[in-house]
Every structure is written in C-alpha cells, then in structure tokens.
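To begin, one chain is listed below as structure tokens, in the form predicted alone.
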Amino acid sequence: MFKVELLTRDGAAIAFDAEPSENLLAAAERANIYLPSSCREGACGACRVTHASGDIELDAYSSAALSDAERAAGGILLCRAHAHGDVALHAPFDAASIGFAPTPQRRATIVDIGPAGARAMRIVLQYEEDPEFGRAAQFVAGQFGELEIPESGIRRSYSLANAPNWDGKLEFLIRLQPGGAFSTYLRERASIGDALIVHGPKGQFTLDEASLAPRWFVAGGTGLAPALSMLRHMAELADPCPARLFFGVNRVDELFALDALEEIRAALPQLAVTICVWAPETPPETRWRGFAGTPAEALAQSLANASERPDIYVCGPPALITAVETVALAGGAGATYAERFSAA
C-alpha cells in the first residue's frame, strides 16, 4: 500500500492509499474521494493530472486523452495510473470539484425519443420519484450523466442539454456510433417507457460565474448539448453577459436543434449564432448558404475582430478541441474551458 498526495489548484492537499493493482481513481473512491472523471477508460482526459514525484505505471490510453507532449510534461490519467511507490500529484481543478460521497444513482423513464439530424438522437428522460432526492433534476448547467441500461453492463456518459428543473426532466443529444453498444440500443430497441439508470450529475464543464468576460461557445456535433444547457440557464436568468455560439457539423443533413437555438435567441437577444457546415456539397434544394468551414475557423475570424477577450467554452471531438485551443491562444482569447467527447 502506497501513499498518494494530490495538491489541488487552490492549494488543498488530498491524501489516500493505493494498491499497485488498482488505478488511482479507484483507490481514491475506495477512500470515499470522488475525483473528476468521465469515461474511466483512458479515452476522454477528464481525469488528467500532473505527476510530480514517485513511481507511476500507466495502462494503455488514447493519445486524444493524453498527448505525447502532455505525457512528457508529466501528465497522467488517474483511471490508467498505478502507484509503485509513494507519489505526489498536482491537479488542474479546485477542491470544490472533488466529491466526498458516492454519485447519486436514480431510475428514469424515456418519455421522448427521436432523430436529431442524420447521425444523432435526442432522448428525454423523466426521473422516477426518489425517497432521498425527490423528483427534481438538480445539476449545474453543462454537467453530464452516465446512462446505464439495467442488467446489461452497458453504461455511457452523455452531456445534459437542458437546464436544471423541478419537473425531473433530462434531455440528451447522443451521436450514434457505428457498432457502439449504447448507440445500438438507441437505434434498434429503445422506446418510450424504457427504464434507464442515471449516474450523476458529474463534471466541471460549467459556466465560470466569477468571470465578467463575454462567453463564446464552440460546439461540434452533439457537443452542442452542454452549450444548450448553459445558454438555456443564462436565458432563464436573463443573464446580460454577451454570448456567441459557433455550432458545426460535417454535412447539412446533420444539423439539429435549430428550433431550440431560435427559442434561446428569442430569450437571450445578445446571443449571436454562427452555424458552420464543413462539407456543404449538397443537392440544390438543400444548398448551404451559411458559413462553410469548421467552428474553429469561424472562431478565428471572429476573434480577429473582437473588441473584448472572450472566455471560450468548447465541446466536441478531440480534433476540434485541439484546433480551438490553438485558435484561442493565437487570437488572444481569455480562459478556455473544454469537454472532450469519447466514442460510445
């Protein structure tokens, strides 16, 4: 048994013991310390920290979650790391991001399901009444939940698209992955009335309420979900903060949630929306007349003409995250907050 010491961004020291046979995320949870994480399979990067000292061994992981440059700089993934001696770690998050109680698990029922463009689906769940948590859907806009198909062992993470509410409703926009276990369930078997187990809420991809900078959101595909959640939350509060959204898909027929965006714009009039289509070659009747390119390219053009340094909130596939982080750095943006998708 080895000692693990984790220093958070705001200076809090967290300690727990770890066996070489268990990864550091599991070791922390055995001590009732719930550190930020998502896929738990080395694919998303949500549990990335910096290794300061001690002997660490890493299981296999995706380079999208931890690049060679990040690994060379000391980066590790808690879900892939095993201690072989006392170790010290530095976390990129504050102590407030750490939980000290298990994540709630609640049953919910599918009350609406349907396509969202050509490659995604939208599902709406209704929480069942719970003796401990009641009926409300309590979370912070931008967080995600893990959806589990009962008695199947299939459990995947998806961002919430709606705002917290007392009705107990949860909305998800889910990209359909070819051969994906949860995607196959959605495509072939899911129907209204099905029960699912919701683990959550989880995640720290939320609004920085302390920042006075304009908020610019960049979304690739179903990465739109957390942006919708945060913008809906801003609309409910009549938040006056300047806001922009760059939403991109590969083809015109992949567009979705345009009605929802119009509803948000009506309630949040300072919001500017740029819809981007990367490969707009389509039949004449659906010819694209909007921005032709990626959301990162649209962001670069807008940053060049910006009078204020906006904070950037980006969610989507790893390639988009990397492109936006590069553009934000070169364009002089403020803070950048990112949530990577992993295939499910």
The other form holds:
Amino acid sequence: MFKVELLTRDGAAIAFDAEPSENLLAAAERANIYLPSSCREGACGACRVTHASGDIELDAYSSAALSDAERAAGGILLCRAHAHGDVALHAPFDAASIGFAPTPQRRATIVDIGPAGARAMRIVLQYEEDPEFGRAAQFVAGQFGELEIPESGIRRSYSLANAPNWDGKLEFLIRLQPGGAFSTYLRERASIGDALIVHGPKGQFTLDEASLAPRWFVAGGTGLAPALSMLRHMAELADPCPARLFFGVNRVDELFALDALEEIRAALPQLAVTICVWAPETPPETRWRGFAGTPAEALAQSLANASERPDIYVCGPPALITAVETVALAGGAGATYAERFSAA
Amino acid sequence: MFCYQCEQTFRSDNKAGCAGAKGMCGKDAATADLQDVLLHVCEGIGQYLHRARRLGATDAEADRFLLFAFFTTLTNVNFSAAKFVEFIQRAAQLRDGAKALYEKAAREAGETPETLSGAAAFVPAKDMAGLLAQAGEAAIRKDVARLGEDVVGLRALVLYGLKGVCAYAHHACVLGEERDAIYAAVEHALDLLASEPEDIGPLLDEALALGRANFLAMEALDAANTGNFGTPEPTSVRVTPIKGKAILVSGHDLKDLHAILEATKDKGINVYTHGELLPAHSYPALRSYPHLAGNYGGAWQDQQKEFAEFPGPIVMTSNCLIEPQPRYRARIFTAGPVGWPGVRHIANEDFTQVVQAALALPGFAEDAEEQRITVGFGRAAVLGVADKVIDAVKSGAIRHFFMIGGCDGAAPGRNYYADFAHATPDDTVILTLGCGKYRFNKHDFGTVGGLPRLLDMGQCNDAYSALVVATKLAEAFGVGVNELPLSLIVSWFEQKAAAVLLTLLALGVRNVRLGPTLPAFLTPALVDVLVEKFGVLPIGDARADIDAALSRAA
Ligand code: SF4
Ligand code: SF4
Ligand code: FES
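What about the form predicted in complex with its partner chain, after the form predicted alone?
Every component of the complex follows; first up is the chain already shown.
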C-alpha cells in the first residue's frame, strides 16, 4: 500500500492509499474520494493530472487523452496510473470538483423524443421519484450523465442541455452514430415511456464562476448541449458576464436548437451568437447566409478583434477541440476549457 | 488584494493578512478589491450626507444603502465580483444624489457648499477591469509606509467596527426599525475615514463612538425582533430531524425566515433553522408555526458537510456563507446581502422556488432519535427571574457568572471556550450567545439556585440582551458592571464581533478576555492601549483563567 497525495489547483491536499494493482482513480474511490473522470479507459483525458514525484506506471491510453508532449511534461491519467511507491500529484482542478460521495444512479423515463436536425436526436427524460434524491435534477450546468439502457449493458455519456431544475427534467442532444449501439436504440426502439438509468451528474466541464473574463462558447454539433446548459443557467441567474457562442455544423440541414438559442438570447441580451456551417452548398432556396466555415475559424476572426481575453469553453469532436486550442493559443485567449466528445 | 478583517486571516511569523489570489475565507482578489472600491464610494456618500444632515437634510435611501453595502463586505457574506460592480455603480448614483442634496441644503442655508475631494470626488470606472485598476486608491493599507501600522490598524478598527454596526442596523432596518442617530454615526465615521485621519486620538474616539452607535443598533435590532415576533421565551428545540420534506434556513434574518414559514404553510414541508438561526425558535410569532420543526447542524464552519447531507434546499440569509460544494450548489439559495457567483439569489423575498425545490427533494427518510435543547433566555426571561438570581447570589448559591459569547471558527484554539465552559464550577452560571456555544450547548450542565446553569441568550445578534441583563443586575446590586461577579469570555471571528467589543469598551466594561487570537490589525502598541485602558486580556489556559476570574471576584 502506497500513499498518494494530490494537491488541487486551489491548494487543498487530498490523500489516499493505493495498491499497485488498482488504478489511482479506483484507489481514491475506495476512500470515498471521487476525482474527475469520464471514460475510465484512458480515452477522454478528464482524469489528467500532473505527476510531481514518486514511482508510477501507466496502462495503455489514447494519445487524444494524453499527448506525448503532455506525458513528457509529467501528465498522467488517473484511470491508467498505478502507484509503485509514495506519489505526489498536482491537479488542474479545484477541491470543489472532487466528490466525496458515490455518483447517483437513478431511473428516468423518456417524456419527449424527436429529431434535432438531420444527424442528431433530442430526448427529454424525467427522473422518477427516488427516496434518496426526490425528483429534482440537481447538477452543475455543463455536466454530463451516463445513460444506460436497462439490462443491455449499453451505457454512454451525454452532456445535459438544460439547466438544473426542480421538475426532474433532463434534456440531451445526441448525435446519431452509424451503427452505434445507443444510436441504434434511439433510432429504432426508443419511445416515450421507456425507462433509462442515469449515472450522474458527472464531469468538470462547468463555468469557471470565479473568472472575470468574458465567456466564449464553441460548439460543434451536439457539443452545443453543455453550452446550452451553461447559457440557460446564466440566463436564469441574469448573469451579466459578456458571452458569445460559436455553433457549427457541417450542413444547413444539420442545424437544430435555434429556437432554444432565441429564447436564451431574449433572457441574456449580451449573448452574441454566430452560427457556422462548414459546407453550405445546399439548394439555392435554403442558401446559407451566415458564416461559412468551422466555428474554430469564426473564433479566430473574432479573437483577432477582441478587446478582452475571453475564457473559451469548447465542446465537440476531438478535431474541433484541437483546432480551437490552437486558435486560442495563437489568438491570446484566457483559459480554455474543453469537453471532448468521443464517437460512441 | 489585502484583507485582515477577520480572525482567520492568513498569518505567518512576521505578518498577517490575506494578500494572495484568495483569502482564507475563499474571497478572491477581484472581489476583495471591488469591496474596497465600494466602501470608498460609500465614504463619499458619507461625506455629503454628514454635511447635509448638519443642515437638516437627509436621504433615507442612501443611508439604507450604506448599511446594505457595508454588510455585503463582511466576512463570509458576498463573494460575487459581478454583484460588486453593480453595487459600485449604484453607490456612485447615490453619491451624486447626496452631493446634490448637500449643495441644495447649503445654498438654502445661505452657505457656499464646500468642494469636497478624496472619496467624494472619486469617479468609479464603468467596468470591472477599470474598477480593479482603481482599487489601490481604496486599499486599507495604502498609507502604511507614510503613517505606520498603528494608524492604519486603528483606521481598520474603525472601518471594521463600522461594518459590524451596519450589519446589525441593516437587520433592524429590514424589520422597520431605524434610528437617526445610527445613520448620523455611520455618516460621521465615513466622513472621518474619508478625511484619511493620521492621528491616533480621533480614531480611538471614533472607535468608541461606533461602540455606542452599535449599542443603539443592537437595541434597534432587539426592538425589531421583539416588536415583530414577540419576546423570546425559554423554548425547548428539537435538534434532530423529523421524517419529511425539509428546508434549511441559515444566517440571522428573522424576516426571511418568517417569509419562508408563510410560503410553506400547509405544504407538508418542515422548516429547520441552521445553527446560527437557532434563537428564532424562542420568538412566539415564529414558534407558532408548527412546521418550524427544529434546529439542524452546528456552527458555520461545519456547513459544507451539514449542507451536503441536508436533503432539501438551503437558504443563506446573511453571514456566514462558505464556498458551496457541488453536492448542494444547485439547492442552495442566497438572499439579501449574501452572494456567491453561480448560485441562485432571491432578492425580493419571493421564496416560491425554494418551496418547489423542497417538494422536489427527498426530505428526511425517517425520524432521528429525539433530542432537545433549551434556548430563549433573553433579557426578559433572565430578568423575569431576577429576584431568584439576586437571592441566589446573595445566599452564595451562585458564586459567579461567566458570559461565554461570540463566534466559532475552524481554528483548533477555539476548543478553549468549550474547555472553559466544562471547567466552570457547579456554583456558577454560564450565559452564552453566538456560535461558540455549539461546542458545548448540547451538554447538560445541571442547575444552580433553581436555574439551569447554562442560559442560552441567543446569537451574536442578541448581545444587546446580555448587556441589558448585566446593567440591570448591576443596578439591582447597586454596583457598576465591573463590580458584578461576572466575567466576559469573548471569541471573535468577524466584524460584528468587533463592533460588540467596541460596545463593551464604550460602556466601560473591563477585563474582557478575547480570543482565540487578537485581531491582526491591532498592533502591539494598540493592544497595549486596550490592555491599559480597558483591561482587555488574551485568553490563556481555561482553568487558570477561571481561577483568575474567581479570585478577582472574591
Ligand atoms: S475576510 Fe478574513 S479570511 Fe477573508 S480575505 Fe479577509 S481576512 Fe482573509
Ligand atoms: S456568532 Fe459570529 S460566527 Fe456565529 S453567526 Fe454570528 S457572526 Fe457568524
Ligand atoms: S477517465 Fe481517465 S482518461 Fe477518461
């Protein structure tokens, strides 16, 4: 048994013991310490921390979660790391991101389902009343839940698109993956009244409320979901922070949630929205008059003219994240917060 | 940022004060700086109102705003930088109004209005970045190199004492009790601070003047609470939960609690007070709501654990808030002066959302084993048995009174107060108020002379009661307060406690034991003044301190 010490960004020291046979995420959970994580398989990068000292061995992982440069700089993935001696780690998150109770598991029923543009679906779930949690949907805007189809072993992570609420409603925008197990369920079998199991809330992709910088959101496809959630939360609180949204899809017919964006804009007047279509060659009657290109390109243009350095919240496929991180670095943005969507 | 207004301030061997990116309380540098700017603009308001008042002109709205604005800057009240930008803009508008009021009054009186400089002429920037750039002009220690630590420390004592006065006066004001003399004192103190005083004498005088103003503020608050909700009576309060839906109300605001009780009437929701709102149960008008079910949890520093475990919404009506954790961030609400970025705020006393939340959350699954404590020994209850008390003292049944009052905090040294209470001899009475008591108020101390040995007089907000009792007993025995067999053992944490200390000093109460540490803004020279003039003592070893108190009394 070795000692693991983790120092959070805000200076809190968290300690737990780990056996060499268990990964550090699991070791922490044995001590009721729930550190940020998502895929738990070395694919998403959510559990990335910096290794300060001690002997550590890593299982195989994806370079999307931890690049060679990050590894060289001491980066490790908690879900892949094993301690072979006392270890000291530095976390890029605050102590407030650490949970000290297991993630809730709750039953919910589909109460609305329908297409969201040509390549995604929108489903709305209603939590069932639960003796431990009641019916409230308590989460922090931007978090995700894992949806499990009962007795199927199929379990996928999706970001919540609505704000926390007392009706117990959970809204998800889900990109349909050809052949994907959850996508197939949604396309072929899901209907109103179906029960699902929700594991969550999870995730650290939430507003940095302490930052004073403007908030710019960059969303690719259904990566819009967490941005919608955060913007709805800001609208509810009449948050005065300047905000922009760059929302991109490939083709005009893939657009969705435009009404929702209008509603948010009515409540959050400072929000500027740029809708980007990458390949707008569509029939002339639906000719795209907005921004033609990727949201990363739109971001680059706006950053060049920005008077303040905004924080950037980006969510979408890995290629978009990488592009936005590059643009943010070159364009002098403040902090960049990213949530990678992996294909599933 | 630089802040050393509370007891938990960062301390190292050679300096004290929170000066990093975040204070020990979690207040970030931007918020701290914006608070300084807000208070600076408020000084400008004070400069004009002080002069206008002399000419018979007043502005009630601006006065009320001053109380509110100062309250937002107390430790553990408002952490929302964006809110402070709003407050500063509002303060600037009110300052312009106060200027116009003063100039008009002066002209009407045939005087040429003074052209004021300093805070009165300070033009706050329009946005956050600009305001932060101005913070240096408003910083408490900006003159330290020129004037030294003593003057700056005394300025701080005045500023922080003023914060306490404003907090008490704000609580009274929302319940309809206002006193012109309090506003006059607030304006006077602001005008003095705006003049950037450099001499110890006037600053010490001002501190004592604030102590007297604070006595008035506490009197107004007492009148507000008893006027609206009746006279506190000894009341047995359940301190364990009951099965069912639940709301937790923390802070000190009885008006908000009352509004929540109204909003939850007949809805099958139990309302619990959190630690510091415990005295609410002793007010007849609040106790008459059968769903005011009990008190939950202890002092403020345990709130992160207690709130996480509470199965319903939580309303924070005043200090002391600490960073809401993810497990309850979605179900904690702030009200009044309180704020945290990203947390829902109720500005208009409309608690509908809180009721919805309570119904949506699970509530307590079962009854916990019943446990009760008795509270409500306010001045009326204690003076109601004054004869008994006096007889018991005369017969020797009661040898001494220990008033163990004040705040709690996370520092380990605070165990002193519990140790002290437990070590008091059986022929002594413990009067207590404030959060420090949660470390010993569930213990059975037995009785003496037919009275419970532990008399809970309320919260920090009820310090008035304690002073009235002391004064009345002194009258009954025909002696001064300092001749009574009474010792004050005070634990301070934040600025209300600083104001109460000033009140004690202003009333001539001597030999107060203060801990767990002395305020960081009091330099050794200033502490010497307090020791010499008022006999203020630091806390030491509990048993030795008890012996010293008893031998002094003997
Ligand atoms: S209020 Fe207290 S803890 Fe917070 S910054 Fe000021 S001195 Fe530090
Ligand atoms: S006694 Fe002190 S710590 Fe307790 S609520 Fe009052 S001010 Fe806060
Ligand atoms: S949880 Fe470790 S990489 Fe996803």
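Take the two forms, superpose them, and find the largest set of C-alpha atoms that agree within 1.5 Å; that set is the rigid core. Numbering follows the first chain given and starts at 1. All values derive from a computational prediction rather than experimental measurement.
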Checklist entry - With both forms fit on the core, is the shift of the CA atom of Thr294 between these two forms 2 Å or larger? => result no
